[in-house]
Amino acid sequence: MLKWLLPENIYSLVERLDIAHLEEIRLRRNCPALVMYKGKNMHLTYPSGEKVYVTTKELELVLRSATENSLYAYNSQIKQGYITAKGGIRIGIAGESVSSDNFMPTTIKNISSIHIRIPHEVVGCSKEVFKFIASDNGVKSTLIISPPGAGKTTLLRDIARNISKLDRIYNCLLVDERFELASCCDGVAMLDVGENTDIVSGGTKKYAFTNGIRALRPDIIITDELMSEDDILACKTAMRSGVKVIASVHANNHLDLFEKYDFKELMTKKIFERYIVLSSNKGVGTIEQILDENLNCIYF
């Protein structure tokens, strides 16, 4: 899977490893190569025991590799701090940010880091949430509330894809704006998203619900990680024309939305049907609790 992407010195190590449960490689710049392995973060090392220290041409590698030699036809990711490989490998990028003279970001140049994420596809990980919030009689608007890595995108990811497997036929649109959901490469999706589902990837959330809806006309729409304004009012705005919406946001739980002005409003107007509230210590994937409109406690 990584054979192609990775220098052959780091490769060879990295092979050694249980791909099952290979997370994150890390790759810096005159520093030890770190990965992320079983949920912990490690030091890649040869059989000596010395740590594997990262040059500039193993960096330049990475990405020529990653983009099939063609930066260009990459830097509109790029810019942005990331691309999608092949596989829906996410490669973060880090170096000196390039702007025009409006201050718009035109490229990055001179990396200095590289922080590669491999997808793992848990089937079958929302069995548990799933009859809370799907079933052949209807779908509800939820709010999956994370903390980074805390396994939201793969939640997701299943739900949409049980979405796809039920009686009724539902069309889904899955609006994947950093390409983490179904990992779009040449635009085919890379994961299983379902059978049912369109895919707007790359694209800002304000674009995407507005233009898939007009010509689209999805059911529902599951996106990830509700930030701005825009993405708060693309949603409230797809649901009051009658479109169910699936979507994630950073927190702790749902008590730290009350003080972001846009979610509370989210929040005490009931827009939300259900709320979904991943663990922070509990291991990646672990539910805590799963709210009502009314944040009423109705699994934990």
Given for the second form:
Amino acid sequence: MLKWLLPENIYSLVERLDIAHLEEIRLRRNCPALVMYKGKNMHLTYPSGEKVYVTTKELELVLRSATENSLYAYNSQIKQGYITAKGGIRIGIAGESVSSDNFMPTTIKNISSIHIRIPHEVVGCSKEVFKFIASDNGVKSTLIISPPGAGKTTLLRDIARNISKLDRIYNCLLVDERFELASCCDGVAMLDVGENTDIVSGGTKKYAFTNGIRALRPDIIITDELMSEDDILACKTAMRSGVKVIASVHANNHLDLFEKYDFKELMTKKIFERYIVLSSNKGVGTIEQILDENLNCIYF
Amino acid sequence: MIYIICVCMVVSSAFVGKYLCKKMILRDAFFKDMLLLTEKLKGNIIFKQDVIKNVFNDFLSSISDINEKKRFSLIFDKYASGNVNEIENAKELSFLSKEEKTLLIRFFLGLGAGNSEVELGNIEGASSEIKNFSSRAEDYRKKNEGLYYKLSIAVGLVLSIIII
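Switch from the form predicted alone, shown above, to the form predicted in complex with its partner chain and output its structure.
Every component of the complex follows; first up is the chain already shown.
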């Protein structure tokens, strides 16, 4: 899975690990390579016990492989700090941001570290929450609240899959701005997101919601990481158009959301009908709470 | 019998002439295809922004000559494996001069390493150099192809006359 992406010396060590438990690989220039394996960070070491130090050349090699020798084709992603490579592998990039005259980032140069996240499908992980948000009688607009790395994307993906399995057919639109949910490569979803799901990858939520509602007439829109005011506005517009929205947001709990952008309005106006709070307390994907539209706990 | 030998001699010398012209024909065709490749790359960057591998595949499917296809496949393989410098010693490209090979290596080494603007600038630059090589190769072929034929046939005829 990673042979095409990693330098030979690093791959030869990574290959010995069980890919099912390998979550991340962090390569920082002139620093030891780090992996997150079975939920723990550890240094990659040669059999002699010596740490693997990452060179500039190796970082460049990973970047060239990830972009299939076509940096220009990935520049719109690179300037946002990530690349989605084959197989849904998400590569975060850190380096010097280059900006245009109007302060818009145009690219990242002198890349200093690369963070490779290996996607894992956890089929059935939404079983517990699904009964609270969807049935043949209808689907509830839901916001998944979680800190980074607590499994919200995996949960959203499984929800999309399970919605397709309901007896009643719902047309689902998956807005995958950062290619994380379906990980489309050459127009094909690398990860299973259900058979009644249309996927719009790469565009902004505002663009995808507006055009998607107009052109694809979805019953449900599923999207990841609401970040900006535009994203929230797109959600509101969709829900006012009668489309249910299942989305996620970075926060520790629902109380944190009152401090963020326009989320306060979203919550006080009861636009979302369910809130699922996730954490990593008892492992990735721990369900802390499920709240209804009045923020009453209905699952603890 | 002697006339048959003479005819064979003229025909075979014509083939020798054709063989001698092969290098210049290959070079001419190669640069024309290189120009086509740069056009495809430019078009892709401006409109489609597809990865280079797909442009290469599209280009290869547009080439009908099997040997030419093999030559370009070899270059693309070297490019994909990061061994572009090996082009210099490739037997399949022996019809190219050192200067021409250097241009190729420079072009493929820089390909795909920049954003759209950088990439277009590089391709544009290489394209104008390739155009120069192409027009030189075409002129040389036009000027000498007929001459090589005529000379080789003339040699065949002279030998035939000597035999007779």
